[in-house]
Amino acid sequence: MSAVLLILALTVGVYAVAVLEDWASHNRLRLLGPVISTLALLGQESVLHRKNDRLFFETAPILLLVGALLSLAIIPLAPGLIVTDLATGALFFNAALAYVLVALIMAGWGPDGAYGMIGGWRFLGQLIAYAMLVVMPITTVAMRAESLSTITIVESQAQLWNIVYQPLGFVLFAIAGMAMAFVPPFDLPNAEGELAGGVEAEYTGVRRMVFRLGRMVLILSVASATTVFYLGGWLGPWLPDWAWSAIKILAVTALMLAGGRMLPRVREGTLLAWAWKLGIPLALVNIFLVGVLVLVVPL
């Protein structure tokens, strides 16, 4: 019973996140806009060029959507219902999301075309810098709930959600988050006034649909981790446990996709810079703020 309800929440909320990405780009609500996306996509001819390395070129689409999920695989949506809780969980959700670059590089490195392999490049760059970024603030959600496992950082947040107790290192790990989903303004490895697509330029057909559900998942992924590590999970009054976290995930994930395009694109220097320089420094800070407050306040 817990598998067919992870499938069905899986899949409305790869749905969901369709929905409110097509909403935030073109400012119009359309239910039906994923279907008719994905009618489009597999009556397409899947075109394949003639200098490509055919291994990267089809593998990875297939290893970004695999990527995305073993990333959901250690988020609760309720007690009990979650696909593996993990002693390590917390840091399964970073090492899972190493294959999101595996799969990038391959994306632009496999059509042998210069777009398809600068966006690639870029989120090789990207992700170096932001991957601290996702693992420190990590790591003080681990200090006060003494444990790795996702579920029992949700249970430590019964009497104040991480948000409140260490507001700075949500700020981190929001921004780290949408870089790794690279969704507006850190689309750099697929930016459309650019460089017509990056990494999907070459896709077409069904690997282009299987390329967008990844990244549609990926999405989910992060907005889940968001809402686990710094929301209280499923906690809250009233509703049922699933309502909480299907609430909180939504409003998270339409935050990610409509705040995102409000604020400028940096160029991609620019956007390493920060995080080398001033990122990782208040990740630093935000690491002594939490270990002092566990100390002192241990709430």
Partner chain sequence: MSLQVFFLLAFGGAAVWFGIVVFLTHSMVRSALALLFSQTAIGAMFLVMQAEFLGVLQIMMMATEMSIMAIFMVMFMMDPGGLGEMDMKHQRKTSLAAGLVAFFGALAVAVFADWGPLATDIPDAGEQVRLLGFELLGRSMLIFESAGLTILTAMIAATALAVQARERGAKA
Given for the second form:
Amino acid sequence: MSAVLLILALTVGVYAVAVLEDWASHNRLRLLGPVISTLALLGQESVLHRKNDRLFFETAPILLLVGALLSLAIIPLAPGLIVTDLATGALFFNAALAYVLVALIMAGWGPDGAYGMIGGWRFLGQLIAYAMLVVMPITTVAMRAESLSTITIVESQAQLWNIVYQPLGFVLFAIAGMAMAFVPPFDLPNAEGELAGGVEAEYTGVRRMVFRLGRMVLILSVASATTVFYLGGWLGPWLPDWAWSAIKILAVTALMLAGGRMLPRVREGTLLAWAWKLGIPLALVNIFLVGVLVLVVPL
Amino acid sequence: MIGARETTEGGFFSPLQNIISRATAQRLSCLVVPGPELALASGLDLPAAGLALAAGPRQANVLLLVLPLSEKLLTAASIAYAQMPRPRMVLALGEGTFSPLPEADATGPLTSEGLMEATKKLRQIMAEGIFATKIDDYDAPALQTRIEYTCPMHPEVVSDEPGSCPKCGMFLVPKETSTTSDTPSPHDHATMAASRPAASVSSAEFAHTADDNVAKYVCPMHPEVTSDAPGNCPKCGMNLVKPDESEGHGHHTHSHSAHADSEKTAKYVCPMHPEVTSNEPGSCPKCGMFLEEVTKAGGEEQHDHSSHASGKEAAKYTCPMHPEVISDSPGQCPKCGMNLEQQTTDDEHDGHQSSGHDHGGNALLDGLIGLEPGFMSMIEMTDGTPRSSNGLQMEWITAPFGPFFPGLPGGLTLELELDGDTVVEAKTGSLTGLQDPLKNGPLAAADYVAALGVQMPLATIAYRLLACRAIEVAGNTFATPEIKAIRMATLARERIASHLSWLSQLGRQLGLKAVEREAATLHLLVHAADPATIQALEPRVKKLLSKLRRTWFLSRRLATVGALPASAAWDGPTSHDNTAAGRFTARLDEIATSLNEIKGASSLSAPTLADIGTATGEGHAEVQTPRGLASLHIKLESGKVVSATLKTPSMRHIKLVNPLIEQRELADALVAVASLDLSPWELNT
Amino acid sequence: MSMELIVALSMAAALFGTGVYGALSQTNLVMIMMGIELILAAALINMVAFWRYLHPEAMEAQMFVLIVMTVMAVEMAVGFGVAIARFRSRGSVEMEEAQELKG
Amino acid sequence: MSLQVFFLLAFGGAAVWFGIVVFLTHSMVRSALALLFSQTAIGAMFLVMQAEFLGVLQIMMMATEMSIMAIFMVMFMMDPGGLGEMDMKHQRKTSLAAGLVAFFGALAVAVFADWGPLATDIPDAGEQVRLLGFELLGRSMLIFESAGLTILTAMIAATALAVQARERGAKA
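Follow the form predicted on its own with the form predicted in complex with the partner chain, if you could.
Following is the full complex, with the preceding chain placed first.
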């Protein structure tokens, strides 16, 4: 039963993210948009670049999708509505999403095109910038919950959501999460104006559809993780648990996507400079502050 | 439909195929040739017609041609068309031919209504079926390729046949090149010959020499590989060479000939056991190492091991710390006690037969002994290749940015040599460009004005005005102040439109989707509007301007990019700050001032020529176009233009591209190029 | 019967052999590092296997695994530092071309 | 054959196979990614052996580490799309012999040693994480801290090595 519910939730969630993404980039809310786009991509030819590393080219979209799906496995929508409650859930989230990097490098390398390759390697640079900023705020969340299990993490916020308890961590995690899901303004690997699509440039037809799908799942996953780690997951009055989860996740998604279109794309050097000169010291301060708080104000 | 996908007759999936067809008709994304800014300048409202802009040919299913187009652009478009996935369509607006491209699926006049009609037709065709039982393959001359073999490390090595690189011995990699490439690579001849290591001996020559001597075929890379019959080296697959014959090949002045020369006097010595010498290559009976070849010249540097085998008479020993200490025999330095090192008095270091190729005097390699034969030296490979600014040689790529690259003006080709993410060098060019309107003889003055206007689709009014003024000066007729005022106001309107189009392009490049959209919409509203309409639009334009000024991080992003040297010949919009940010704010300011200039005007219209009769004379005029100062010098003879010299701002500005982007990150380089607002139409092709 | 342990250990043995072969046969510094990574990974498998099948109560074993992982990262960092420095000065990370390092 | 043995064999086989591919393929990027998948399979083996924390950690760390390795390979070798067919091996026979000796030696120990009875009582994953935490920040704190210090030193040392000479003031 819960398996069916989870698959349903995933489908609806991905669909909603696709609609929101369309809204963010075209400023139009088209409810049927994703269906039509999917059908159109199904009808499109799947071009195989003549000189390619076919293994990489074919595997990359699938790896992206699988990595993103795996990371969703530890997201609880409600008590009991979770694929698997791992004792190392928060760490597992990172482990699964590390393969996004691998997928993008493969996608960039595979078709033997300059734009894709630059895009793929750029994402490695981007990872160097965001990786620590994803892990260190999660550390403080786990410190408060005294567990890496996502269920326990949500339960630990029963009295006070983490966004209030550790706002600094929330800001860092949200920004780093956006960089991880490469949404604008961090869309360095698949920038349209800079790289003509970058890692996505050579993908057409069904392969492109899988790639886009993986991307949507990735955005959904990052938004869900933000909700679980900082916005109290399913916690909330009046409405049923799953409804709160859904509302929060979609709100976070919409904010992430909308925020991006206000800003010009960040260049890689700037991103790295921010992350290492500002972000990581702040994350260390955050760890220290939360450490003190956990000892002094056991909330 | 020409670009349909293949299907079988009335298959099981046909209902699904119908749905897919209809969905595809809803999702048209187009690649505009030459570029979206030209569609804007022609007043085409792509979003209103439901056409999305594709990032590249792979994401497009409609090729939108804004005619007329130059031949080079059409060739580039035919390549782009071939890259588009099926189903694909051609939509041609305007008048002109587009020969290498297939027949258009829809055509129309170059207006927004024309676009609407044509798009409707496209949708119908798409919806009726993107699947066809029989599909035609698209072919164009530009797509004819010829397989060449080239060395991955040494791009200058090109060969018609597979084989190995004579420089590093790597396998040559097949590469496709266009047969229509009008620039035959300058090193074609030299490298063709070089890429065939001495083995390019024709069979006739074989027949002729085969019985002369005990023919031995040696691998140029692996001297130890010898064979009585021609063939390939079992180690590296290179063709075996007949040592004597290679002498005859003048091209191989590098290692091979030296190799062959030495063959006659060659002795092979074991690097470990100097007493083992042989007249033939092989391995040492004591230790199994490959024997190394020793010649008079090369023997000397085989110091410790083989120096006794041959000429050591010139050898001197010296202390590495105290160069003044020189001795005839090895020993210790009397000053510091270090072991003396052998100093070779011979400059020709061609002693490394083991590695089989020329080192070009790489001092680093000398002194490395005992390399396995055939070992591919990285030092040699990287030697002489250009150095990166950071000292690391990452994969160098040459990537084309243009002619249809999002965020850059269409028709402008920008070929960047990239070192990782850093631009090393740029080659710029234009696929469309200035054509002399007078190439078919003198033109009537009014016709010249029209012709120049048509040639500059991105700044029609400015160039019409320029022609009018120059001709009027030549004819000694002057426009009335009222006409002058109208002309200036119209120029101001064009400036607003041009800058809005530029903003839209910048928005696209930086990922500011909202700016891209809003600027394009405003451009469409403004570019042909009357003063009253513009007045009404003013708040909306101002809102966009203030939003852009307030956009967080935008000016900071631009401030680090594109700083022009003080001496640069820049006369476009500029402010106290000579960076991309300065040019950006200057354009915003110009939009605001131009809005004020229009306020007083009664009406706006494209400049027309005052009646000059059949005047004769010379005239010179200058106009501040949206991109900078353009000047025209004109010669009139009885009312006809006989010669004209046009100087456009882009001609000067394109020279700034290289200094602006060298050693910059790719993202910055593209912003810097965009900040110059080059127009490919103003460039010489 | 200690089937599980033997299977895990023999897999580690195979990886160890591969790693030794790689580290010895490659001429490129980075490839040699890959060989060493494999050797260390084989050690990791052994440690986890010993912990799991022989002494699950001893968390020192797991801690030791963490230390080895650190060693792997350190090896990478220093190795790449050396490689970059060599590449800058010599234009090569081939071991064949690093013979001046021989004593 | 228990399920555990089956999965150990499956993931172990994958790890070994990818490990061999590392030295078989000619493409540098493929080499690095083969190593990555080998390490991932090892992480999966950890999971099979119920060391959840270590398995997940291994899978996470190696993805990044090996991607970095891939970019370094491209930097140093200018890999032309894996088509170079470069030969980068030496002392083949010796290495092969050494590899085989190492393998059979270790195998012999694994098979013939008397390991005694296998433990069956495993703390569950959450308990393991807790115990490991106590271990790291309790008895083994010094070791743990020195590991941290080591990695910091290595980072600084590697950066210092990699920084260009002119930035150190000596442009030789």
